[in-house]
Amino acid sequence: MPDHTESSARPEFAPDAFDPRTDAVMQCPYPFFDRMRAEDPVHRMDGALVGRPGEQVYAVTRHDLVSQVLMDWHRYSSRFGSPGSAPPAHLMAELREIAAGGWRRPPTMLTADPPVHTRYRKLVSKAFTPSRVASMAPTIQRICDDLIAGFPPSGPVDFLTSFCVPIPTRTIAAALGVPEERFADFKRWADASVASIGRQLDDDGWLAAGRGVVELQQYFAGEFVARNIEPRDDLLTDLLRARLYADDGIEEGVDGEPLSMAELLSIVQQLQVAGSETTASLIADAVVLLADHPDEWDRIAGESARATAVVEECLRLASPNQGMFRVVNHDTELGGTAIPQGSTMWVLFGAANRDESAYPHASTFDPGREHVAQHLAFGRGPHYCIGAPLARLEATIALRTLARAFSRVEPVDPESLRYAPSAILRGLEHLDVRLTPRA
C-alpha cells in the first residue's frame, strides 16, 4: 500500500545520488525527502533528472527554506519556462509545425513575475471570484450524486475513472461552458497539457500532446469569439470582460486593457490543468488515507465541518503537486549553500509538508492538528494557487457525499496501488475500491 503516514525508514542512498526518476522515489519519496531535509536541505542535482537537461538544479526540502524561496520573487523568479520536460531534439521541427496551428503561449500566471503576473492574477480574480466558486457547489453536488448513482450494484468500482477524475474535469468544463458531449475531448486536452510534467514521453506521446494542446486552443478560441457575439453567464465571458484600471494598483500602460486571445488561451489551459489532475489525485489519496482511519470517515458522515479539516490534512500529506521550479536572478545563498545566478530551484512542497519543525508528528494523519490549513500544498506568496478554493470545495463535497452514502470505501488490494511515473504530479495509476452502503 502506498506509504502516506509513515516515513521513518532511512533509504540506503547518498544524497548526491538522489534520482527522482527511480521507482522507489516515485512510489514513496518521503523517506528520501526526510534524509535530504536532515543532511542536505538545498540539494544540488543534475537538471536532466527532472527533465531540465543542461541546468543545475537545487532541490529545496526544508519548510522554512521552501517558504523563503516562494515569498522572494525578486531573488527567485517564476520565469522558468515550461514546467514540463524538454522534448527530444529530433522532434522539435515536427512539434513546431504542430504548434503553428495554434497560439504561442505567453507567460501569464504560472511563469511570470510581478508586475506582469499581478496583472494576470488580478484579471483572473475578477472572473474567478469567491461568489463564482461558491456558485459551483450545486453543480459539484449534482456531479457527485450522478456518479455515485452510476456505480455498479455489486463488485469493485474503478474509483479513479468512475469518481475522482470526472468530478474536477466536469466541474471546470461546466465553468468554462463546455457542453457535456465534449467532456471526453476536454479530458483528453487536459491530459495533453500535463503529459510532460515530471514525465518522460516517447515520440508518439510528445506528438499526441502537441496536437491535443492545439485542439484545445482552437476550440476555446472559437468559444471566445462566440462569447464576444453572444455573452453568457460563465467564466469565459467573465474573462473576456475583465479589465484592470488605475485604482486596481496596476502598472502604467495597461489601464482598461482586455486580455489578448493568446493570453486568454494560456489562462484557460492553466485553469483546466489546475482543475483536473491534482484534484482527482487529492480525492483518491483522501479515500486511501481514510480507509486506515474509519473513525474519521464516520465523523465526516455525522459532522459536515469535519470534511473541511480532513481535506486540509490530506492536502498536506498527499501534496498532489510535489513541487515547482524557480530561477535564481543573481548569486545568492540559501540554507548555507551558495547558489549561482541562473540556477534552477526545485521547491518541494511534498517535502516541506512533512517537515517536523513545522508540523509535529508530521507523518501522522491528524485532521485535528493546530493550524491544519497552513500547509504548502498550494504554494505560498504571489503564486499561491488561484484554484485552491475550487479544489477544496470539490474534495469536501466529494468526501461528504461518499461518507453519507457508504459506511466504508476501501481499496480492494492496497498492496497493488502504484503512483504514476511523475516527479512533480503525484497521483495513483489506479484505485479499485469496495463499497459498503449505509443501512
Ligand code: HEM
Second form
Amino acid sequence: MPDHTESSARPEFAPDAFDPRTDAVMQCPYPFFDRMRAEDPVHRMDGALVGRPGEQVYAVTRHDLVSQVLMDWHRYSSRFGSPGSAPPAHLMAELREIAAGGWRRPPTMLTADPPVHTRYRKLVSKAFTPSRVASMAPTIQRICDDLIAGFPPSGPVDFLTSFCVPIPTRTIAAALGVPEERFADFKRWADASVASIGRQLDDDGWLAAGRGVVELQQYFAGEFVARNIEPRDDLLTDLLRARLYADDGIEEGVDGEPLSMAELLSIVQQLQVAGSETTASLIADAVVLLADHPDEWDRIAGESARATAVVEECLRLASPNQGMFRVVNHDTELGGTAIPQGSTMWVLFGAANRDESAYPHASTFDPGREHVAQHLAFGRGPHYCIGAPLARLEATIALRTLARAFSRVEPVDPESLRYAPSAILRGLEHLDVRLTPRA
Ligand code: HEM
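Compare with the form predicted alone: the form predicted together with the named molecule:
Every chain and every other molecule in the complex is listed next, the one we just looked at coming first.
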C-alpha cells in the first residue's frame, strides 16, 4: 500500500523547482516539504504556482518560522484578499454582474487584521460558544447513526459521499437552522464557496461558483430577516443579537453596534466554507490512517480519551488545511531570508506539522506522543480556527461511532487513493471502503 500520509523517500528535486501544481506534490507533498525545511525554509516562488499571479510568494515550512509568522500580525497581515485563485480577466464583468445580485463581501474574520478582526471574532464567539458547540453532540450522533444505517447491506461503500462529506455539511446546516429539504442546496452553495480555493476552475466553474454564493446570500438574508421578526434558540439569532460593549475590550465608538447584513452573510459563508471540506477530509484521512493501525481502531471504540488523542494525531498528519496566506506589511527578514514589503507568505501548516524538531518521528502515527494536541492544523494566534471544537467533536463522534459498529473499515484499493488538486485544501478525491461489522 502506498504511504499517502507519511513521508518516505527524498524526492529528486531542487527546492528551486518546487511546483505545487504537479501531481507528485499534490499526491504527497511531505517529502518535498522535508527537503524545503532542511534546505530552503523560506522558499521564494512565483505566485502563479499557487493561484496568485503577479505576486512574489514565500513558502514557509519550518515549525518555528510558521509559528512566528502566525503570531506576528503587525508584520504579516491577513489582508491577503481572497484565499481563492483569481478569476480570468475575461469573466470579470459577468462575475461582477452576478455578484451585484447579492451583498458586498466585507473582509470579516479570515482576511482581516486586529482591531477590525477582533470585533468580528468577539461577536462571533458570543454566538459560537463552547456550550452551543457541546449541545450539538446529539445532533452529530444522530447524523452519524443515520448515515451508517443508510450504508448498503453488502459491498463497498462510497465513503466520502455516504459519510465524510454529509457529516460536516449537515452539522453546520443544522447549526444554521437549514431545514433538511434544503440540505442539497446548502451543499451546492458550500461547493460554490470553496470552488476556487487553491484550485484552477474553467469558465463554467467560475460562473457556477459566483451564482452559488449569491444564492447562499439570498437564502440567509431571508433567514436573518425572519429571525429578526421571530427569534429562535439558534446560531443565526445569536449572531443577529451579538453586541460588544466597553468591557469586551473593544475600541470606543463601536459599543452595541450590531453586525450589518453584509457582515452577517460573510460570517455565515466563512463558517460554512471553513468547516465543510476540511472536516470531511479529516474523517476520510483518519479512516485511511487507522486502517493500518487496527489496535488503535479497537481502542477508540472503548476509550474516549484515546479517540480524542487519535483525532489530534490525525489532524497533525493530515492537515486538511495545508496552508494559508499572509501579506508582508514592511520589509523584513525571516529565517535569514530578506522579504520585501508587499510579498505574500504561504504559511504551510502541513509542513510545520511534520517538522522533526517539533515532533520527534514526525511522520509516524503516534496518538500517544507527548502534547499530541499541540499541532498547527488549526493555525495559531489571532486567527486560530474558531471551529476547532466543532471539528474535533464531529471527528471524534464519527470515528467512535464507526469503530463501535465495525471491527474494520478499510480502503478497497489503497493503491488508487488520490488527493484532489488544491494547494490549500488537502482531501481525497474518492474513497471506497470495505466494512466488517462487529459480531
Ligand atoms: C478539520 C477541520 C478544520 C481545519 C483543519 C481547520 C483549519 C483552520 C485553520 C488552519 C485556520 C487558520 C487560518 C489562518 O491562520 O489564516 C482556520 C480558521 C478558521 N476556521 Fe477552521 N478548520 C477546520 C474546521 C472548521 C470548522 C468546523 C469551522 C466552523 C464551523 C471553521 C471555521 C473557521 C473560521 C471562521 C476561521 C477564521 C478564523 C479567524 O480568522 O479568526 N473551521 N481553520
